[in-house]
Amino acid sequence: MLVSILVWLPLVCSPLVYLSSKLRKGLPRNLAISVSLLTFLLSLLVIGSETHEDWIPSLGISYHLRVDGISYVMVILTTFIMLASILASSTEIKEREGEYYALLLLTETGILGVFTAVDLILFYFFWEIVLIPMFFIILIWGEERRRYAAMKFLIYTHLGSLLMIIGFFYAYWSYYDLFGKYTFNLFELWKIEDFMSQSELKLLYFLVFMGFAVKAPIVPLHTWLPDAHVEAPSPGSVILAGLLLKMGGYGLLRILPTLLPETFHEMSVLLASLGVISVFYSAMVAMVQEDLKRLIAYSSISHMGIAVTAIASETSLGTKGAIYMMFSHALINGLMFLLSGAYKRRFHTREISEIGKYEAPILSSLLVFGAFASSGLPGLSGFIAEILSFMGVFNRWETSIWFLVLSAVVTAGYMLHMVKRVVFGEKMGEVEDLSREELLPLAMLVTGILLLGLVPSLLLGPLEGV
């Protein structure tokens, strides 16, 4: 029951948040903060919670939500990032507040549902829910090219989702043909693998994989992401990087290997290869970016590539490393996207050559901190994430994939080059530094990065036995 309350609470409260805009300016934000804070506190308590009821029994569709160790970590990440994003929104969102905060809460319900659903139709229902509010957040509150970015986001991710649902129905009908029973239960459908031909299995793998690969995103299916990140409002970029990308990673980690364990093993080398390509291709593209937000967007693809490669290793350390990387990446890139928004509000540009002309000590210090965290500096969360991921990959392929370690060097290269130009270039004057309102969500993310860098057991504890 508790997991159901957690998942549906934001959605139930979203109409109240929308209607509150007619009473008083600022009330939608305050209500959204209250709801997201309550949701975060509930998320700390849901591990082990499960709800399983028949929904449409004649079709084998059930209302089945469950929170195990992996889901628990992703649920906490969702509620934490959403709280930080809502807190950060007040500096950018000045119009149509009721609609904006209601859409954020709808997004939260969809993401929480993805991370807890066991029935694949329910999983797909929540997966598609997320698409709608994020489309409108980019379209309404985005920047100059927001229409193009919103449509590209919609088309890419929806096409991937359509292939995924076709795969789910393929598995569903195959199960019925084999066992004479309808079910969309993830932990039942894997039985079909022993009775299907290799060509059928490869087709099913491809269909389901495409939905997750687009969302992750894996190169060359990544091109929607830089545009969506750059045009979305900064809190929207935090949600895109911190949570929507993790939906793809979660699918590759939990859904695909559970549905097709043997086929996933056979295809793991190809998946790892795509992960490595994503790591280095995106890092190289990030090196030549002049727009700070676009640089951060490409660094997101690169870091998710490390997580994908770790998932492909199929080792315990690789799994933990992938989850740690996804959690750490959400905090670090969330911080960086909020900082890019702070620069944009002050300079009306994100061009690195322009924003480096003025001094803002606190803003600059946090940018240096974020760059160090992204580069995997010891004592910060990115270091633990990379170490676990690399060890998991080496346990599977040993020295044949040693060059993956170079990704940390490449990341440090483009991040430190950016810091040099923004922080240590020749200054022409000072600008207003970060306000208290801006500092609160940034402080939350910095605290998370430090805690996970110094006390890894906070995240690894729930993952024992994975």
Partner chain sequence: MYLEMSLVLISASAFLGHLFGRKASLPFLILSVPLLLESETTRISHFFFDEYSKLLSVLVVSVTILVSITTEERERSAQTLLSISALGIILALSSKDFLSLFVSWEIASVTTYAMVAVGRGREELEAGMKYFLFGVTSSGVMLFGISIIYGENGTLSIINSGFGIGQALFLAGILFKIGAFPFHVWIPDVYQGARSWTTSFLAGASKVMGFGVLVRSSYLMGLNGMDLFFLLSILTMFYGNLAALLQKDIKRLLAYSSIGHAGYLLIPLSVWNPRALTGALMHIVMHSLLKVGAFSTVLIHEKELGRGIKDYKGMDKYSKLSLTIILLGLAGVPLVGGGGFWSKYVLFMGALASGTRGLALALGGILTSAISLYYYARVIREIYSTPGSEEVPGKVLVPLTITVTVLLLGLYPTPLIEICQKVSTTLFP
Second form
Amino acid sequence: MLVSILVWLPLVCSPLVYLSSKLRKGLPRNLAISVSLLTFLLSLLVIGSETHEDWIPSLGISYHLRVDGISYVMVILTTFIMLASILASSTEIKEREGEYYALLLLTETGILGVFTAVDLILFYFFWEIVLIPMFFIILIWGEERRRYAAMKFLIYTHLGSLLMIIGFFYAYWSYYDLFGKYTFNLFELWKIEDFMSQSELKLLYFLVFMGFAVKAPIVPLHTWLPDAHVEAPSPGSVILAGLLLKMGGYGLLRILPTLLPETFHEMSVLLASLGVISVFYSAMVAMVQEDLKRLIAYSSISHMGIAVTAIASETSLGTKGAIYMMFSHALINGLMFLLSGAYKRRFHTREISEIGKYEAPILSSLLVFGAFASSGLPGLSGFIAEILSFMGVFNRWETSIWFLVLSAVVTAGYMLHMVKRVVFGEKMGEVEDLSREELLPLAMLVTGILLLGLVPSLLLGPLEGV
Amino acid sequence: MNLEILLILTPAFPLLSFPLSLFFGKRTPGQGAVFGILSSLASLITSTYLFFFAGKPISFEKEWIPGFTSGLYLDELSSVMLMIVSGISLLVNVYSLGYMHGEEGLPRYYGELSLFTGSMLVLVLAKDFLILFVSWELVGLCSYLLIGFWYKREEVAKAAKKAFVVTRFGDSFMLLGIILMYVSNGTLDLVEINSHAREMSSLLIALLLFSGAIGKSAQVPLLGWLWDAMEGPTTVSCLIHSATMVKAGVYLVARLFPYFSESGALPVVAYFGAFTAIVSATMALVEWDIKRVLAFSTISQLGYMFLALGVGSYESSISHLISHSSFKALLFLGAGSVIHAVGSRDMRSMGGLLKAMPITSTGMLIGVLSLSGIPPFSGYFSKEAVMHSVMENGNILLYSIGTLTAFLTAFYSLRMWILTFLGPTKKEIKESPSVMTLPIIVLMVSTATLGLFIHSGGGTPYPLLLAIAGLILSYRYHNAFLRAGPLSTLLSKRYFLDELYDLIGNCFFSAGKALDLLDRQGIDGTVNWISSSTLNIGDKIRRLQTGEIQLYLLLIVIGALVLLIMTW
Amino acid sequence: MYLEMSLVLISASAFLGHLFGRKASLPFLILSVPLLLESETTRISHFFFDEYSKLLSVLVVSVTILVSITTEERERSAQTLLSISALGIILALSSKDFLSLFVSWEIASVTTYAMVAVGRGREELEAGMKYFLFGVTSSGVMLFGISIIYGENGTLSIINSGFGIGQALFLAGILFKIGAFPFHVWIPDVYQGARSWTTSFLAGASKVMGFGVLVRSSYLMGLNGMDLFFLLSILTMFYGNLAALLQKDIKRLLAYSSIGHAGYLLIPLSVWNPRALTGALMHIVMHSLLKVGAFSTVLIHEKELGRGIKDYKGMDKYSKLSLTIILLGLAGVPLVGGGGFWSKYVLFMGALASGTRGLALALGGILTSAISLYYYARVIREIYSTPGSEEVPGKVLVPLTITVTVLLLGLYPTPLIEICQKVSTTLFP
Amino acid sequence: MSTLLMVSSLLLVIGIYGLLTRNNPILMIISIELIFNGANLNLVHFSRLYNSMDGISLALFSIAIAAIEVALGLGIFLALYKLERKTELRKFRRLSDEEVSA
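With the form predicted alone already on screen, would you show the form predicted together with its partner chain?
Shown next: the complete complex, the earlier chain at its head.
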């Protein structure tokens, strides 16, 4: 019962937040913070809870939410990142705050639902809910090319998820033909696998895979991400990078292998090679980016690529590594996006060569911290994620590991190249440093990265059963 | 039980002083120096206690990442290293009181210095590969931060980035080796690996680990970053880039010596070491930057240590490591005080400082003599031990390279000393403050006395003879190699290594640009093309509705006709 | 007995509407709805009222009520035309022989021609003229088809007799009304020209008649599952959505979107299975509600904002919110789009149930709804680009109620699905 | 028998031809009437053939309906004529996608 309260709490509160903007200017922000804080605390004790009722019995659609090892970790990540981005929004968002915070809470419900849904239609229901609020967030509060980016984001991901829903229907009907019962329950539908022909299975795999491949960007399908990230307001891109990509990753990690175990095994070589390509490809492209946010966007594609490869290895180490990578990547890229937002507020541009002209000690030291965290420096969460993922991948394939390790070097290369141009070099003067208000979310993310770097059992504990 | 606590405390002190000096440094005297000095002093005391009184080996274990056990381990080798690291770190901390006086951002400097000392101590004490690799990278981070201390200057930024990326390149191969080790042997524990070396050893893993050592100890081919690292403060160059960090590679091979010998990788180590020694020695002949000369000599002495390990003599390599730490630190601190006085690193603006800086010049002289391997000093005994073990190994090529390098070492070190201290005095300067000369004196004493502890086998005299010949020749024509035409340009261009590195960097960049173009035009292009083509189709179709009734009626009739046709 | 009562009430509302305007006709209309709900399957002379026609007629009457609320008070003739047309539609939906079908069909169509032209404005009259000419031609063609069918099988009742010339001509007439591909040409011009309340009636109710009669008669004539319908459905889907991409005028955009939705409604005809039919029934209900909601919102802001999408700024926040939800519902987005999501996906789910043709239809449907999301989002983008004005016009009541019902159906669609499922099983003996 | 069918389909074709070519609404209404009468002819003929009254009743209804439609059509045309002062249907191009290009 707890899990439905958790999932629907933000949605229920969002109209309140929207209406509160009429009463007093600052109210929506405080209300949103308290709601997300409440959800975060609630998410800590939601382990193991499950609700299962009928929603549309005649079609076999049930309202089935469940929190086990993996989704528990993901739920905590969601509420944590959401809290951080709401805190960070106060400095970034000045007008139409009521609508902004209401949309954020709506997104939170969608994401929480995705990580806990067991029924495929319910999963798709929450999957699609996230799209519209993010579209509006990019559209109304984004930067110059926001209209193009918002439209591209909406249509691109929508089309991907549409293919996925057709895959679910396909499985649904074959289940009905074989067993005569209507159900969308994930843990029932995999029984269809040994009755269906190879070509059908490949088609089903492809359809469902497309939905996840667009969201956890796998290279050929990633071009919506840099535009969406660059144009979204920085708290928005924190959620985009931090949580939306994880939905794709979670799908690949959880939904696809349970729905089609053997086919997933057969196709895992393809998935791994796609993952490796996206790691290396986006690392190389990130190297030449002139726009700070675009560089971080490509680096998040490359990190997610590592997670995808680790998922494809299907080893227990690999899965743990993938989840760890997703968690730490959310924190690190969240931090980097907030920093780039801070730079944007000070210099009104994202060009790396421009923002290096002035001195901001705390801001640049945090940037250095973020750069090293994302290049997997030991002692920070990125390192452990990489170690686990590499070991997991190595168990299955030796060759791909060379590319992954080389891309880790390239990551360090372009991150330091960026740091060199921003932090080092001639300074023309001072600019006012991070205010206390800006520091709070950053401090949250930094402690998260450090904590996960030094005490990995915190996150690996609940993942024992994986 | 209290030994284990002592074991943990040694690295804990400096690691603790990192946040302290970073955040509270501003308010304390010396901008955080207090924390630096106290913490290195404390760890020196504990390591001396551990060295003399503790029953070795001591080990401490705890499960860090679920599924992997990691911890600290102390034996003779690591306790010696403990002594060296904490000792030199103390001297450098004291020295930088004077050298870094008046610089802004000192709390950051002292914080990073103690972070470095702490992670170096952890590296030396690491019991398993995870802790080793964590401290390995942390040490790399500190070297990046400290090289980049004067971040305002452009070449400093380049040097720091280059240092980190090149060492990271080596480390990534080491990471591969570690993962391969875990996957094939199931354990990362160094002690266990050494004890089961026979059945666990594999040449590939050994070479991968060695490539990590090459990256960190700046051996061929990854040596391009060390002389650029001289952009950092001299105290940093002394502590990190000569005495401790660059020795991590040698320490790694020494720590896994049984594993390396079983896997048959030692000859490779030997040849890499010898080749690096000779190449870097030649580069030093034409160098005008005093710190760069010392950097080349560090690389070549490291080559010696790898050579000693390669030929199978573990003791001589460690002894050379110990003696090198003291006389190279002495040379660097001496060079530091000269730079501090003259204000530039270029030897052409120095000269005739003998009378003005008596302590520094005598200290540098002792260092030079010990470096060239002239008796009473420790350099002679340790280098003698190395050459003796090479001779015993019977490999003539290695032996001749060794002796030739000895000659070159003597030549360029005396040349450096002459150019700085003899000749016409160009500037009126005075001796450095006592806080800088005190460490120099301490190191002079240690360089002189250390020789007694090293028992060398008393091998062939050739290295000594050639060293003396080198000294004499260098006294006479110290700039000979500058006028050697094409050879001198080759040397001054450092075998075009810098150009090679830039080339690699650029080709990565151009590949990146090509892929970015592909991304913007290619993939993004197709996406935009699809959307614009659908829009065009939409537009073409839209034009069908001209609003003219006749056309509409025609359409309806055609539709009805099509239906009729469908009936057949 | 209830059925006769409700029919009498509707005709009474038509008569009173003319005399006393909306105040008199509305209560009668509202009263007739519960009566219709109570009526059991009976047979009055030529008309067979069963579950199928009951569902659709309740929909039509509620649409008529909503539309008549949006008309101005003084437009007396509007009420009568609306009620008579509703009456015609109800009768057409429940007729099983050509005579009653043709007569009620004509009653409904003639009143709609009059409705379009009643505005007396330059655009209304041109639209009325065009609509009149196309409508009458197609009913002429339909009548000719009926005469040939009558010639072949000697009886006027609709029976299964293959697919000859007569059937083809008859189908042409019906497809014209629903706006399938070759016969859709009149829809954009008439929807743009006519007054908004007429357009919402056309989109909401007369399309229901077209769909209802098409399904029943093709079922009776055994034409369901023909390749023709597959082709028509795909073509209509793609034509409607592609043409809507670059529309500047919001009413024209909604017109093309209803052509697109007509394509979806043709799916069950080509893939004849109970689930697809349930989906189609749900979709016709949702589509009518959403279109009436959309056009009534447009009606409110027609005067001050004009109809170009570019200048759709500064609406009050309630109508902004309801138009957004309605458009997202048409696009089939879950939760925020409410019931629109369920109806579309039950339809596609049904399509997928039968073979590769069903898969092609479902893929086509998915692709076109993605395209439709583009132009709906373009409209939403314009609405939200500037903050809304504060004062709230009284007329916003109708779109708001529709939005609320759509959202409720989005959260808990089971009642609607149950009813449609019950109805669709009656068609599968 | 087939000759009668010939005549009615001839009527249909003429009606459609009249619609497509003539531009004056009144003439178009006349051609629509032709189509209706073609259908009526058919109906009456077949009901005579099957000796049942259905066809004739439908024909009667259709005549009535045709009359209603003609009245309505003329009404609309007159209102349009008052406003536009021109009868060429091709002139009425305001409702179209033409000028509203992308």
